[in-house]
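This document opens with one chain alone, in structure tokens, the form predicted on its own.
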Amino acid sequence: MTEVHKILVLPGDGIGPEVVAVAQTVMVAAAARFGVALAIDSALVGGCAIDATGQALPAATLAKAKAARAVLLGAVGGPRWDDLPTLERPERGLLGLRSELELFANLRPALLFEPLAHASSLKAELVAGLDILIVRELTGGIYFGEPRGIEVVNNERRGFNTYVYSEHEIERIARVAFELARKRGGRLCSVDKANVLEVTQLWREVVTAVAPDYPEVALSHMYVDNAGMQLVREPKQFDVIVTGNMFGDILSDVAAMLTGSLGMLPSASLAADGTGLFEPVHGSAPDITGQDKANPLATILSVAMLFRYSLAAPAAAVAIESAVNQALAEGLRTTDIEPVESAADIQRVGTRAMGARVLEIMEAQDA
């Protein structure tokens, strides 16, 4: 009997709903030309969940997330909920699911497609071929370390977080990225700020310890700030990078510009299992909501991660990502990823016609 695989979809805000109806055909297209069986259902998450409902992560669609193989989610966000205190706005519904799903493994590349060479703002031979894999731990770290708040101290205001990372957990991420590192280049670059945070002396100990299991890989260290320099100056010496929370959430924006657009990025969260949720990596745009004016690429791209990772499905990814790369190099842009100077190949597209414009090509390969 054909397994069936539960897909959530969690459309989320802003122009999540627009860029997740555009990759879910997408989604269950491939799915029947390369035999995945899926069963889809969705839920709310983040501000319009607290619209609904009051909580940015409803135990309705927790308890959806927990029962799925795959959550593939489009955005949470808006100015409309900043003013909320920070455990209750909508991001902490995303953070939520990192945690309750137990998603330690953010994977975030930054592949440039050879048609959008002139979109970095790096000259084209420093980004051309570019294809760099972030792996960011994801449910540690400063983001979930207590205790964190704001006291009064002396009477003025203090505000307060942990930065705390436990050997298992710099261990288990290391070992992700020493296994991505194997099937790609061989190259290893773990990041830290070891001369200045003890938390990152030990993680460069941890990681150091775990490199004789890898001999194939060649491990090197590298302070976040000369991170940050190197990924602009000379991105191309990158193969996998590992890194900690914070400072991957913040490399791996740096290292989205070097391909052109946040549009263009997919990620992964994995758990131990394979478990993952897959995202754009930009945010809910709400300035173009409902404009159809949104790339799509980065969650049709995510899509293809959820095939190749947790569904062991890479034909569908490869079918996906040839897909998008032949309809950018038939000039197809939406106005993230358009070039400055206007040009007779390229043609402006929104957010339906560019999604229409992939499955049209990946139904058609090799018919």
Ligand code: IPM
Given for the second form:
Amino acid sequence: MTEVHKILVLPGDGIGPEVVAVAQTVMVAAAARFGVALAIDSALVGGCAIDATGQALPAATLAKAKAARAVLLGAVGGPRWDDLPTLERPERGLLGLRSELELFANLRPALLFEPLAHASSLKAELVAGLDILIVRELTGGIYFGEPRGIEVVNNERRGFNTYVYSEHEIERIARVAFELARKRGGRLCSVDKANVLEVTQLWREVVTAVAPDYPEVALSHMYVDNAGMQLVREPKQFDVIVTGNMFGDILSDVAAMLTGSLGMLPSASLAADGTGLFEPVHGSAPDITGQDKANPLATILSVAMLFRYSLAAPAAAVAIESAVNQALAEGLRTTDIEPVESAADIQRVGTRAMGARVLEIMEAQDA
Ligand code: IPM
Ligand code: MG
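I would like to compare: after the form predicted on its own, may I see the structure of the form predicted in complex with 3-isopropylmalic acid (IPM)?
Complete assembly follows, chain above in first position.
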């Protein structure tokens, strides 16, 4: 009997439901074509969950997520919930999932699809062929460190967070990054701020200590400020980057923009056993919500990662990625990836039309 994989879909807020609806059709089609059996359920997370239940991560959602092999998430948050205290905001839903499911390894590929070389804010020759993978630690660091808060000291408020990493947290993310680097270009750059922060001195030491286990990978180290600069100066020098939670958050947005748009970037957040949460790197984009304008490709590419990393179905992943590439090559563009100068062969499309074309291309691959 074929194994049935439980998938939980969490559309979330803003453009989340629109892009997830489209990506889900792609997921279902790819599963059917490659003989992967899925049992798909859905639930609330983020602002919509706050409105319905008072909590960003309702217990029912967490229970379903824990039972699933993979979670496909859209986006959380929006202006409507911006005035809530930090620990009650929609983002807590996402952060809660990451930590409850122990999704410590966040993979954010920044891959330039050839037809989009001119959509980058950098010169086309600097980004042509770009293929970087950012491996971001996702369940520790300053995002989760205690103590944290805002307190009153000497009649004024003082805000504080704690930047903390234990050796085992650094070692496990380093090993994930070394493994991935070994299967790619064989180069790993660990990003820290070891000239200032003790926590990242430890980070550098632990990553260095792991390196001898991966003799085929060339390890280098870079301070985060320099890494930000190098990413926009000469991005192709990088293969795999490994870094902590907050630096990874920032550098992955920078890397995303190199590829033309945040609307193109998928991500995978993995636990040690291969269960994962897959989501676009972009946010809920309240300004274009409900207008059929959002680029669904980051979410569709997240579905590809879901097949590759949680379902061990790389052929389905490749089929999806090549369909996306073809749709772009045919000239289909959502507004975020439109070329500045209008080219004749460019066809402006909305969320649904982009998804429909990717689906058609995939069906034609069958023949
Ligand atoms: C991301 C986002 C999240 C983060 C927010 C929404 C909590 O920016 O996934 O990069 O900071 O991790
Ligand atoms: Mg971010």
